[in-house]
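Encoded as C-alpha cells, the following chain is the form predicted alone, with no partner shown.
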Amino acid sequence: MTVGPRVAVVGAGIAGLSAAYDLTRAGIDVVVIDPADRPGGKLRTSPFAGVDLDESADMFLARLPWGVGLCRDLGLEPALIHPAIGSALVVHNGRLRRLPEGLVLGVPSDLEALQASGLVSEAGLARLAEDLARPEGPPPEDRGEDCTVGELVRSRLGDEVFEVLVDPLLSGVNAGRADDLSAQLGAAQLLAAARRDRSLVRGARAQLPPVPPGGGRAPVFAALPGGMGTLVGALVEAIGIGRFRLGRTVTELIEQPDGRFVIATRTAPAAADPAYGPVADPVASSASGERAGSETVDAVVLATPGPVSAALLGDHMAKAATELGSLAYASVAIIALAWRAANVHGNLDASGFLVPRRSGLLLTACSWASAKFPHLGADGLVRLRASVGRSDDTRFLALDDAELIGRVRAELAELMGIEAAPVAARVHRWLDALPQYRPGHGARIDAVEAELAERLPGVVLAGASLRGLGIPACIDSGRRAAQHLLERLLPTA
C-alpha cells in the first residue's frame, strides 16, 4: 500500500494551525507539535467573572481578507460580530480625549476634525497646513528602501502629531517604538500614501475606504462572541485532536540521506509558557523534560518564534539561524478587571482608550471590552482589559501580580475615576510575545527563505516572526507555508 507524505508543523498558535488545517484538507497526514498542554500559542480564551475573555487578542482586521477567509472556510462567518463602538480616546495631558474621525494608522486625513479634537497644538496644525501645500503626485524619487515610522512621519507632519497620535497606536498594537519600526511592514498603509502623494494626509486620505450607499463604514474589526477560543477550537476540530502531540519541545531537526526529516522531542517542563515563553533559550529549556520519541516525516512547517526556528535551524544554516535569532520580542501583560457597573461613573461610550508614552504611565492602553461588546456587560458587570508593557518599558516585570494589579487600578483611578475595589482581576504575561521589526526585516526573512529553500527544501516557515504579527497575517503565513510544501508534495495536484 502506498502511503501519502506527512508534514510535521512545529508550534499549535494560528499559524501553525492554518497550516495544518490546509495540509489536513489537502490529504496530508500531518502532526501537529507544541510544548504547551493546549493548541492555540497566544490565542487564548478562559472564563473571567462569568463570560469566556480573551487573555490576549480579542479581534481581528477585517479589512485583511485572511482572517474573515479562514472563518468562512470552517463555518465560522456567520457568528462574527464587530465592536459596537468605533470611536477610541487617547490619554492627552493627564485626561482621556476623543480621538478624531478619518485617523490612519494615526495620520490624521480631516484637519477640521482633528482642530476640533483639541490634541494637537496651532504649531502642529501649521505643520499639517505645510504637508498640504506640497505640490500634488508622487515624490520624484522612490529608491524603495525601508525606513522607521518615526522617520516616515515625522519629516512630513512634524513631531507632535507622530508623538500624539501616530506612536501610541502603533505602540499599542505591537509594543514597540514607532521610531524603530519598520515602515514596510509595521505601517505598510502609510508607506503606501508617503509614495502615492507628496503630501502624508493627502495619500492617507486616498487610503480611506469608500463611504457605501446609505452611509457608514464597513467593520474595521471583527470577533468571535466566544472569543479567538472558537477559531483555535473549530481549527482543532477540523484538523483532528489526534494529530496532535501537546506537551512536547523538539529538540533536534535532523536531515535524512533520503530528504526526509526526523524530529525528536522532549515533554516540555511544567512550567513551559503556552505561546513558548520567554525565547532566549529555547531548546535548552527542554533539558529537563524527559525524550518523548521522534518523528519521520517528508517535510517541516517551522511556525515557532525567530530564536527557535534558530535554534531548530543552527546545525543546517548559520547564517539564517543567525538572523531569525537575532529578532527581538517585546513582552506585555493583560490585566482583566469586572466592576458592578454602579462602581463605574461616567459613560463608555468609547472602545478604549491609547497612552502616549510620553505620559509615563505605565498602561499602554486599556480596551473597554463590555462596552465594545455589550454581551461581555449583559450581567451588569463592567469589564476592561488593561496592556502594560512595551520594547523599552519593562517597569510590570519587576512587580508581581498584586502589585500590578494595584498600579494599573491607580492609573484608572486617576484617568477613569474608578475607586471601588473589582469584583475580579487577572493578569495573563506573554513574555517575549511580540516581534519587533527594524527596518529591512522584510529583506533579510526573504533572505533567510531563498537560503531555506536552496538548503532545506523541504522546511518551510511560519508565524509573526516573518512579515506580520496580527491575527490575519499569521493566517496568511501559516496557508502559504502548507502551499509550498503541497506544491512540492503533490505537484501533479
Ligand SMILES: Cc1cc2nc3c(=O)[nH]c(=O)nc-3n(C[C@H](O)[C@H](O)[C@H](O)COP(=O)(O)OP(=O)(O)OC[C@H]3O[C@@H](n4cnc5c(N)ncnc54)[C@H](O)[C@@H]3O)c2cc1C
Contents of the next structure:
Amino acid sequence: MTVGPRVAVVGAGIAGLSAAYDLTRAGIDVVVIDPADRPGGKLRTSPFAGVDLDESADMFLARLPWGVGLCRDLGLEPALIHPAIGSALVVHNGRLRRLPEGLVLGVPSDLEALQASGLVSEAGLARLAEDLARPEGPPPEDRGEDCTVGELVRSRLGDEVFEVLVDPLLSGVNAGRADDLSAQLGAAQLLAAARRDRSLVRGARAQLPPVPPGGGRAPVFAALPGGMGTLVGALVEAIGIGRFRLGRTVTELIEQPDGRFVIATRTAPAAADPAYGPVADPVASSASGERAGSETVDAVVLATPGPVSAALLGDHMAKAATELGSLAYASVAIIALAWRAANVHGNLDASGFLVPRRSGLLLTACSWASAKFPHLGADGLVRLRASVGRSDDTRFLALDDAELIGRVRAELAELMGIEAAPVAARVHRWLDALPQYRPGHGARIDAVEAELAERLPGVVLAGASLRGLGIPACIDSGRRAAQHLLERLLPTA
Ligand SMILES: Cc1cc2nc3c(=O)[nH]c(=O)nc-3n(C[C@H](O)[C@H](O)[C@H](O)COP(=O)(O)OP(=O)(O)OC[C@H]3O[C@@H](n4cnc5c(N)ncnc54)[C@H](O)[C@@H]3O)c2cc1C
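Now that you have shown the form predicted alone, what about the form predicted in complex with this ligand?
In what comes next, the whole complex appears, and the chain from above leads the way.
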C-alpha cells in the first residue's frame, strides 16, 4: 500500500484551518494540533442573551477576495450578509458625532462633507487645502520604503486629521498606535495613495471604488448570520473532525535525518473537548499528569502566533526566532451588553462609534451589533459590543469583570444616555491578541521565509504574524502555505 504525505498544521485558527482545508482537499493526510478545546483560535461565537454572538471578530473585509472566496468554496457565499448601516460615529469633545462620507482609512476625500461634520477646525481644514494645492503626480522623493502611518499622514495633512480621524479608525482595527504602525501592512491603501499623488487627499480619492452605474457602492464588509463560528464549523466539517488533536500543545519540532519531522506535543488531561473525539496519537503519562505525544510528518504548517512560531523554530533558525519572537501584541477585551429596547433611547442609526485615544476614555470603540445586523435585535433586545484596550492602554487588565462592566456602562451612559441595567453582560479578554507591525515588518518576514525555504523547506508559516491580521489576510496566508507545500509534496499536482 502506498502511504501519501502527512502534514501537521500547528494552530487551528483561521489561518491553520484554511491551510488544512486545502491540503485535505488535495488528498493529503493532515493532522491539526491546538492546545484549545475547540478550533477557531481568535474566532469564537457563543450564545449570549438568546442569540449566537461573536466573542471577537464579527465581520471581514469583502473587498479583499480571500474571505468571500473561502466562503464560496465552502458553499457559504449565499448566506453572507452585510451590515445594514454603513456610517459610523466618533467621540468628539465628549459627544458622538457622525463621521463624514468618503473616508479612506480616515483620510478625507470629500472636504465639503468633512467641513459639514464639524470634526475638524478651520486650521485643520486649511492644512488640507495646502495638501490639495500640491502639484499633481507622484512625489519625486519616494524611494518605495515603508514608514509609519503617522509619518505618512501627519506630514501631509497635519496632526488634527491624524488624531481625530486616522488614528481612531486604524486603532479600531489593530488596537495600536498609528504612529507606530507599518503603513505597508496596516494602511496599504494610504501608502498607495501617497505614492500616486503628492496630495494625499487626491490620492485617497483615487482609492475609492467606482460607483456602479445603478448607484450604491459594493458592501465593504461581509458576515455570517450565525457569526464567524459558522465559518469555523464549515471548515472543521470539511477537514474532518477526526483529524484534530485538541487540548494539545506543540512543544518541539524535531527534524529527522530523512527530512521528516517529529512534532512533540504535551497535553493536560481533560483539556480536550469530547465533542472533537478522543486524542488519537500515542501518549505516555508523566508524573505531573501531563501526557506527552508525538506525530511524525513530512511537512509542517506553523500557523501559530509569532512568539510561539519563534520558540518552535528557535533551534533551527535564530533569525526567524528573533524576528517573530520580537513581534509585540496588544491585549483587548470585548464587553457584550444587552438591554430591552425600551431602555435605550435615541436612534441607533450607525454601525457604532470609534473613540480617539485623546478622549481618555476606557472604551476604544463600540459596535452597535443589533443595528449593524438586525437579526441580532429581532427579539426586542439591543445588543452592543464594546471594546477596551490598546497597545499603550492596558488599564482594563487591572479591573475584574464586574468593575470593567461598571466602567463601560458608565461611559456608555455618558455617551448614549443608557442608564438602565443591562439584561445580560459578559466580558471576553483577548490577551496578546493583535500583532503590532512596525515599519519594515513585511520585508523582515520576506527574509525569514527565504531563510526557512533554504534551511527547513518542509516548514511553512501562516497567520496574523506575517502580513496582516484581518481574517481575509490570514485565510490568504493559510491557503498560500498549503499551495507551497502541495507544490513540494505533490510536484505533479
Ligand atoms: C477582539 C478581536 C476582534 C477582531 N475583530 C476582527 C474583525 O472584525 N475582522 C477581522 O477581519 N479580523 C478581526 N480580528 C483579527 C482576527 O480575528 C485575527 O487576526 C485572526 O483570527 C488570527 O488568525 P490566526 O489563525 O492567524 O491566529 P489565531 O486565531 O491566534 O490562531 C493561532 C492558534 O495557534 C494555537 N497555538 C498557540 N500555541 C500553540 C502551540 N504551542 N501548539 C499548537 N497550537 C498553538 C492557538 O491556540 C490558536 O488557536 C479580531 C481579533 C480580535 C482579538
